[in-house]
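Take a look at this single chain in structure tokens; it is the form predicted on its own.
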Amino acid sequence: MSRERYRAAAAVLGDRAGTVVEDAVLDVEDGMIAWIGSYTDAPPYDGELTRLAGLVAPGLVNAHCHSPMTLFRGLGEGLPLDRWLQEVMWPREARLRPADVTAAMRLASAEMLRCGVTTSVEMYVYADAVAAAVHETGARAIVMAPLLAAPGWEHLGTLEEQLERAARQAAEAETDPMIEVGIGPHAAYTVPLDILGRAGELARAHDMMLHIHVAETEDEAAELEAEHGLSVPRLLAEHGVLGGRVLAAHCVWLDDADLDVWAAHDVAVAHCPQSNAKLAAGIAPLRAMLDRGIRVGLGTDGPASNNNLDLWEEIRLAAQLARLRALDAQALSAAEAFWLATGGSAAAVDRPDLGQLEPGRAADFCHVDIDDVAFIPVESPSDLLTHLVWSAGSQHVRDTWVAGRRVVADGVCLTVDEAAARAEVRERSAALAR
């Protein structure tokens, strides 16, 4: 049985409260949490210790993104989504093949790496290659399974199809320690309505997130709606979508009956506002949500619409539009801000083992530089989490574990070639382009 014992300067627990404990001491075992707390509660321990010269925190759980769209990083700026997606997005990635989204995938899990992103969940075609990629750099993924119908995507075949390798993916993943599958239908307008109705059956039959866009710009949510004479979820409630393990990304065009149906059928939602922001699709009713008990996680979306994976990005600027959308200062606290890129992320990916520095839980942490102008001054340790949420950001981020395994360290990923991962991303991002 391996042990390890770290000591910092400070801990933020990523917990609801936003608990700083100051000259932490945090003991790993066999990849999990062992023990955290102050110095001079910690228990008896003979082994080597390693100090950090700064604070350590979990690591941060994206609960949205496309990461191998590192192929397409900026292309079509400035389009609105759907033009994006047709003119843009889909012709490129009818293309792809495996290999392409391996690389990609591990450039992009070097990236979240560095910047203390230890899971993510990932909504893009040929899963396997995802999860490749993924057990390469050592970090963890959530992986959604396709489900799409779109000009160009036969080669993934029909969706039937989609949904039997879903579930075949889905079974051969479930002894992985890193590596989770659901299933991943783009959206409700992309998808016939009775194939999302048997994607909702087959993930509450093998317990698998079911994860889908929904209500992303006004104009999917007035569509959908003149179409069928309901909003979104409370279409994808009568199809008989909802119950289980259900995350809904971006969320945006959602009005107060809308999110009751979420509260009603426990629907976790993924929310993006850098991405929301960046396409002009609006702003998200955070602070309703988070008023109606609905879990709530923070996700990038993909670097082609963001145009990166940095999560502390999105700590911030959720923070700061569910304050401009309420005219309240007060609207988003620093602590509810953090709880959203960890604990809250966690708990909307229903993955109880992450995202909090807490005994029992998996030993996913990452170290944080705060010797620092963007940490001065410092007159309480509730200070440290304030100044991480407003201040400071990725690039303090020094070092990164995931299952008490140091994968980042002084800044650079151990796991990946990033020269070598770079060149080969250029090379497959232009022949794409050809």
Contents of the next structure:
Protein chains: 2
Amino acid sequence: MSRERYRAAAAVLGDRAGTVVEDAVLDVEDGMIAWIGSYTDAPPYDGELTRLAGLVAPGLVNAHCHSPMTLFRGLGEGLPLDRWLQEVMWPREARLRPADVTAAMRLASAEMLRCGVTTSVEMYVYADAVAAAVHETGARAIVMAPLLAAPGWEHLGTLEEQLERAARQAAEAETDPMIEVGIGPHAAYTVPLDILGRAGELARAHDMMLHIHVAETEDEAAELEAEHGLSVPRLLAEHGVLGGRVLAAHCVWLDDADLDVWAAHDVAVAHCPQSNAKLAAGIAPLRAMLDRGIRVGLGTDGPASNNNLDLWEEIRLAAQLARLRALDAQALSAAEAFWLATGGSAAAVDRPDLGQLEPGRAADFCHVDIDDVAFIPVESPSDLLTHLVWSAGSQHVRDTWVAGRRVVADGVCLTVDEAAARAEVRERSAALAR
Amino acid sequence: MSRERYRAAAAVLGDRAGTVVEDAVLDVEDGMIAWIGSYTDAPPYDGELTRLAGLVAPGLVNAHCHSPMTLFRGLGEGLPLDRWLQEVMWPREARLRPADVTAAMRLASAEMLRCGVTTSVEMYVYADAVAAAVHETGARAIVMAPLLAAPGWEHLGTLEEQLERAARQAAEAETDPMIEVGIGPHAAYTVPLDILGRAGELARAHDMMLHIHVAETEDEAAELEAEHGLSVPRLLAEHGVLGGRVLAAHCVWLDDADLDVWAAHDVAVAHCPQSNAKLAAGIAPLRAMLDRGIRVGLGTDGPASNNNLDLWEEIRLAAQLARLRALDAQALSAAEAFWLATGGSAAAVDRPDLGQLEPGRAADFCHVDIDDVAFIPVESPSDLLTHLVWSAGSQHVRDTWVAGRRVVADGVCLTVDEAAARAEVRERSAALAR
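Switch over from the form predicted on its own to the form predicted in complex with another copy of the chain, please.
So here's everything in the complex, that chain up top.
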């Protein structure tokens, strides 16, 4: 592939410092970023140049998601987490078939791509169907092979069978550069500890990500500790789950000692502020995590508990809740908040090849309209970043590229027939309700 | 004016119970709602019918705003409230001229109308300029005559002169059905108590709204109490400020006894969750206010501390923060959250003629696209309301009417040349920065 050059009004790099480059050039070669910087410093180029009136930003990385739950958006409104799972979600999910998951994931990918989200960590049943749908849309995903023993989930097979399937999927996925496979034991309250330990072994043996829900609600954390005499992080450490590439979702109810366990084992966190707020789980100790050097990314969680896949909303809410928890407007800066969804999320999901506009990383990026009132005024380049976090959002994303390929143009997803996808999900959702 | 009929896929009425009518008819006559209900029950009609593919909802009511601060959006990012006011905002505001305010208010009105916000409570300097700009855009506003003694604000004149001006503006505004004038003493820490008492007298004499900031930050509340030996609500009661049509913004740091003072004097509250979060002020006791029967509406606060005028974001955040404060997913329902921005806000700003789709109220309404993925699935009509609160937003508002007049069509504001308005605000903002 020859080099392609984009020239934009500005580039927000997605690094922790919040660097913004004015009059920026982004060069793409073989799906990778070959050069990024100021137009005046750009290397010689004699190809065609694509002018972008707005700013370019990295494709966002959604660090925790159950995207096919698009089928169940908004159902069980107002119930606490345990009742919502047991009374509304699990009975419906027991009726799910792979074709439902494919249809919902296809629509969810289109939604994410239109939002400028180019990578998601997917944890759901029928991982093959999830991976196939993502691949078809041109997005990237880290797809967890599920591991769950709960009523209604017997069709997943025994936990032994689930472990074997996970190992097989990991081996097969190595051929697809857009899809990575991990293993996703649901939680320490739904998967026996010995099986969790074996999942940890399997993950380390195959160098796979292990992704698990941890301490989402106060009750869950307290009940596990009462039963085992150890907090969830210590329990996981004790049973050999940690030590590999572990990503823990939520982590709302962790104390300082628990965070020390995370730091000691380099466990990363998928922070899901909107889900935690809607379901009244609590406010996770984000600032304390970051201060310990724990890798943190942002996740939407599933559209049934969010209720959409718009990661921009998580950026703003992460900053708001960190500030409210500390009663300190300096508790999370706009730059750090944006980094949490880009470079920070990429680090959290152990993918240093994604998440920032930097040579050598993947050419996953989006083009954001800055002509709107949300971007007035701009006194210094850093104001663009402030506006991205505090006044703009996914509605300002015009175009999205993944691996250098344009998948969204002027707000329209090019890889999915969205009208057809919507109609199919409506039908399948209605059928699952019966 | 003859009757006009709209037929929409559904109508969300904006009442506290969260009523949703499927296949709805909305009849408008002389700028008022003449009939609302199910198509099958609609009265005979032989005029032209306008079909709306989505749902109709009441125009939202923004209960607390400093819209012309569009000029200063995002500036002073990350500073605590006192430094942000004293170091960034007040020096710039001291250079403001009426033409700056007119230009900014015009653009802000366009932004709000595109979001489906049809009424705002405006508290800013040069109230005449604010009112004129709102009038020009076809929106409604309750415009506060300012009352403030602070460094940089000497151009407002003495407090005596400000009081006289407020009385004059109230008398003049009675001729404009779209603009109501109130009096807006900034706060108990910026206006002497005797002047606050006289503002209360003036407001009661003219039956004007009195709008004031109360207990936004912990320090402000504590310092006033330390100085006077009374909490801010008791202080205001003591000095004759209460008893009329009083709307208090923020009210983050009020305890039960303070809320009893509000209830006893029928003081309404403008709850501004996003501003309170961004500036790390705290989480207001919304549930406790509602449980006491205190009238509460939602406000965006100014775009310099929000940083936009999108009241839909306040709806979701109000629900999230109420649930987080209580750690209870039932602490605020989707229906109540939506009502807070519509019927609830209208009651809070003492305008029972606004905020709900009900015969006899003003025909202020918006048309929301429900074809998007954010509205999938719909199993029962109440799911539409759930989606409005949790997965949709202002980006789904297609058209807006105020007093029966269409002011936004397919996302474009018909009453403001937005490109010109943006250019003018950019220029004026840059000039004020110098």
